[in-house]
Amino acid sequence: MDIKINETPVRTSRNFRVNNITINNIDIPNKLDEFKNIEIIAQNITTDCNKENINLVYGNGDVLLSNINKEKNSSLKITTTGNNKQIKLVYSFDDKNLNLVNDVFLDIKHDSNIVIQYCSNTKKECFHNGIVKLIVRENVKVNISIVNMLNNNSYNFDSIENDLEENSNLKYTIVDFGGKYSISNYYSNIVGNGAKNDLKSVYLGIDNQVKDINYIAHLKGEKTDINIDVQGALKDSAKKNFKGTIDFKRGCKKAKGDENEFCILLSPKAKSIALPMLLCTEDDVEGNHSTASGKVDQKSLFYIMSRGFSEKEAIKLIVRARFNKIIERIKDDEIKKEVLSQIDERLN
């Protein structure tokens, strides 16, 4: 099957080649056995199977949404019952659990730290198609991280959607390292007055990996705020498309939106395309965007190598320095160590 997915909210010139991404000859699994390798670590929550279908404003397209609603082999609905230092979900792929089609519905009524990790304990091709739907209730603070460390033979499709109520504060961190194809669609509905969403992500592409990143925010309430910061690096023949859209809707007076994306190109064959967009139908708002890509700074490289490091080690340090502030936001020391280890391994 060939599928066109992850469309931009507003069509742009075809010459940009980022309106959507086409994946050819993909076999979307169905009639799946239950995915059994799920670890849940949490207190002060209730868990249940999410029996209802989730309808998305954007997402990764009808084909993949239908696959989730009809064929999901894992489903969770989590509601907090008190402040929670940690909610941790780990999905581990192995030879007996190669396909995960899932949804996670999070109704967060109390301050919480959340970590969701996808990892491979197999070299076989894995398939993940999932939804994370998050509601942040009034005056609640949430720090959530999604970490993709699947193997490079895998398909990873993430559809993320948030609803932010009045004076809520959402810090979202995304680490996107794994997958032959890794496609991310993030939509934040910032509807409550004074609500804030801080989204920071890092990606690292090697070999022939393809990253397609589509981040969308609708600012609707007064004095709402979105800050998008994306840092990445591409090696070998890896390719990345970044699409960032901040949409100031009518009624969002004194809202503010910023988006920034930077990509380090570690190979002349690596390809980086970026399309930041600002849309506006309201007065008295502030919007800023920037995007850039370039090779490793030669002065920094020379300085580090003059201290006795090899060129490869120096490049690792430069990439780590770019990523470190974002990785430090993950509220799990074990996963942070795994992420840093993956940087070293992938840049060897």
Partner chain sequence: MASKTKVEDINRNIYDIKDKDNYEFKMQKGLNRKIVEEISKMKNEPEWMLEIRLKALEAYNKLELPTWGPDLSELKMDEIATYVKPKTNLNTSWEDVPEDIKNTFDRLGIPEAEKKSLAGVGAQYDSEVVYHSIKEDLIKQGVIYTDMETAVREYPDIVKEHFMKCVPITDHKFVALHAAVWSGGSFVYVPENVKLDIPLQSYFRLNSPESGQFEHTLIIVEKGASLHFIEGCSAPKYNKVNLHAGCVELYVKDDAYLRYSTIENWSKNMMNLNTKKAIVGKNAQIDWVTGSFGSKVSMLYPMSILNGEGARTEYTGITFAGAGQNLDTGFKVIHNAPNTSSVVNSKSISKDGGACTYRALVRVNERAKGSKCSVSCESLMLDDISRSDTIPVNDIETDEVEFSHEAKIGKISDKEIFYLMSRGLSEEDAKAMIVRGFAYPVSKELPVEYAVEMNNLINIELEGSIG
Second form
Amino acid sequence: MDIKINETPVRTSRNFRVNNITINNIDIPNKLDEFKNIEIIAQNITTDCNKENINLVYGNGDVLLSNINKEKNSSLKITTTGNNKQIKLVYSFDDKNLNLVNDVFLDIKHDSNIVIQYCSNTKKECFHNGIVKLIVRENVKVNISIVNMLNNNSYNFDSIENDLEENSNLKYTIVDFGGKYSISNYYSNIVGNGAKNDLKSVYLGIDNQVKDINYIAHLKGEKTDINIDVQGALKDSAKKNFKGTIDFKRGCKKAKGDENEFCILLSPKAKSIALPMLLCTEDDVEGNHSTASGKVDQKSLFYIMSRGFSEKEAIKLIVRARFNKIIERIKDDEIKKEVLSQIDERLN
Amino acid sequence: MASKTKVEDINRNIYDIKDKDNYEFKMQKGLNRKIVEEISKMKNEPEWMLEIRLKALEAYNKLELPTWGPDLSELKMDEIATYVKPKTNLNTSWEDVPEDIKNTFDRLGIPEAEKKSLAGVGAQYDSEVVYHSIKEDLIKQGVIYTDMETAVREYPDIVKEHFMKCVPITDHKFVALHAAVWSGGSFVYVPENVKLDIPLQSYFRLNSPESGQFEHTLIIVEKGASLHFIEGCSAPKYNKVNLHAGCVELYVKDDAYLRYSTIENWSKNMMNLNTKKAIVGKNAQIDWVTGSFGSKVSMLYPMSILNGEGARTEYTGITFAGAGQNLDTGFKVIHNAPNTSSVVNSKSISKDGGACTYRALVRVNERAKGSKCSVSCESLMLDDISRSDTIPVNDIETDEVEFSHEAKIGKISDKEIFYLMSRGLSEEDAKAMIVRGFAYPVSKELPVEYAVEMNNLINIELEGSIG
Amino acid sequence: MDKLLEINDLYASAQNKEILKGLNLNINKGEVHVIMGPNGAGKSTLANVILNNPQYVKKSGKIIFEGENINDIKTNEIAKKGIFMSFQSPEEIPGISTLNFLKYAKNKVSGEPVKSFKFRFLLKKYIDELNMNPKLIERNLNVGFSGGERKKNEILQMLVLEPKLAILDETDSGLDVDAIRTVSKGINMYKNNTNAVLIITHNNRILENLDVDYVHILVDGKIVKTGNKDLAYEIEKNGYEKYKKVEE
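Instead of the form predicted alone shown above, give the structure for the form predicted in complex with its partner chain, please.
Full assembly next; the chain just shown is listed first.
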């Protein structure tokens, strides 16, 4: 079937080709066996299954949402019982576990570091359609990373939703490398006064990979803060749509919103669309956004090559340098290492 | 400050005086083949023009209203008389213009502009051009400046080659409507290497209840030539919704230069759904300077299509939305050739519940190696009941590009207000000064009298809203 | 002696932090006062509070100017009464030339129409004396001015507006020796028996060419010592340590 998903919160002219993305001829799997390859490492938590249907404010459309609510083959509800240095969830796809339709519901009442990883131990097409719903309770600090390292034949659909209570602080990191199509929808409901959300993500597109990224933040509480930083690189015929929306809702006095996107184009065939939106119905706010794209900085390239690096090595170095400050945020050394080696591998 | 003392002189009413509905002919409401044929017949048009109109009508019936942008639901096309012909024919001298029409023009200051010998004045009253003059030296240089109807009759080859070629009739529903029923407008042809130092200007007005205005502007600036064209708009107030669906087609040939300036001050019930495009040749340049103040709803996105290598464009625009206004404006640029460049500088001000949207497209396609584009937009919110949105699409399809985009949103800085107040300015004056300063990048691009007019408009808009 | 400014037991805060804690100060016509003090003592706060910057809140105490309590008067009205403040970092205001702004402000402060010819003549004189680039006043107010040009522009405004009391908030900071000398020269041109100057600084180079009547040491929101010019030189030598201790 064909699905049209990842709608922007506000439409613009259809000719601009960015309101949504259409994925043709996709088989959405159903009647699935349980997804077994899940590794959970954590201390102070209780776990359960999530029995209720999840409703999302945005998300990836009705078809994929009802696929999760009706057909999910993995469900996890985590509630913290104390501070957590690390909660780690690893979903490994292999020849027997090719489809993951899941939800993860995180009710975080204590300062926690969380890492969720999807990886393929197979070359076959994998399908992932999942929701990560997070509630950050009052005064709680959360550092969470989602790492997509599926193979390049796969489909990856992420629907992320956060509720931020008063004075909570959420650091979100997204690494988006895998998938023939990787579609991410991120919505933060920054409702508690003084709540802060910092979202940093990196993507890397090679071959014919398509990335459709749709980040939405609603600033509702007073003195709330959102900071979005997206760094990416596109090689070969890869294509990326970045849609970022900061919406200052009436009443969010003294709120701040910053959005910054940078895309390095590594090939004349790569295509990059950016739609950084600022929506505002409050006067006492500060909003900024900037986007830029272009080739690798030629001066840096020359400088590094003059120190004996090949052009390819130099480009890798520059891309890694741009990505590094974001990857540094992942609170798991093993995954961090994997991410770095994936950059090298994918840029070869 | 000079502009300040002038504020009191300006009376918004002069823009809102409507003359008695005085027309000899008014088409039946609605829109169908018969109406289109009748319009064409009355204008004694050649067959090819009627064909374009009928094709456009067909497209109009097929095309849907936009699924994005401001709400247009109160627009009922069936109720809008599309064509109103004033009682007078084309005049060549001011004396022949009928008294009531003259009065309206007097209030708008058109003869003054004439006296100041601004090259020539084409003033549109309702749908027909009633007053037109052109300086002799322009004629000597081979410059053609006339109304569109005359151009269709007297310069059919030029018109046929360019009419609705820059803007395709299927572009969107209101363009199709325009092409089906267009009436009036200006035609300018500047021959090769002719450089006009003084700006040409035109005024368009709407003056009849329920009448849409569909004027067509066609400007051709030949190789190496240069022109500054100013379009001024204002219209009286009415209770029923008024529609403006004009179309502007600009051809800037190789090495030519065109600056197209607009101050739009439609009355606050106007639906302004205007389409403006320019095709730009090799090493040529088009600069847009746009001020949008009036209308109830605006959807206006001038577009530069950079087709020639080294073509350049600059867009400098300001939008000011007050109570009841929803102004959706912006700029589109297509980089279609190598080494093209675009610079966009957009400002918006929202107050008293008004809504401003900056909606834009930058497309740098695969052919446009070595192109550069920089966009900056700034939005000012004057209170917490208004709205300001920024919706820019940046579509980059080549790596050989330098592209950057920046946007800011916020209120007037308290520090600036305090600084000015410490020098004796009242809070209201301080805010007005800061707002004018905010608009300065636009006003400085305009000829002095327009800049003054724009500052006056800002003052009028600000009066009573702050302090 | 004519009293100009009188501050009684002033308490004020900025961003909910109490900064001035019972400050007293009297300035008479014809006097030059200097306030020195360590960073964070409340020097700039004092200037802003006198001009009633809404970012600062007065808790108690009185500010009396020519016999009138100006605690709750709007900034522009205070300017009209004849108090001028030279800003530490003057704001950039695009869209209006410095020349037009000066005329406009002069008109606002004096309440009279500005006579163009006389105005230009005076302006030219001041610009020459301050060693300013005459083209500067054609540019937009403070836009693209260097640090030194901004400070000179503040002094130019002071000369043009002819206030009764000029408060110079760190006008000398960030300036080289020559520029500081020019600023002192501007102050001397302005100064006469009917007006007064309050200089806020933490550097006494600006004092070299000025006749100073009083030097006050401001520590932790209070004036802890008042003396003559010698006090400034003593501070240069020994710093504020001694006075901080007095506080404790």
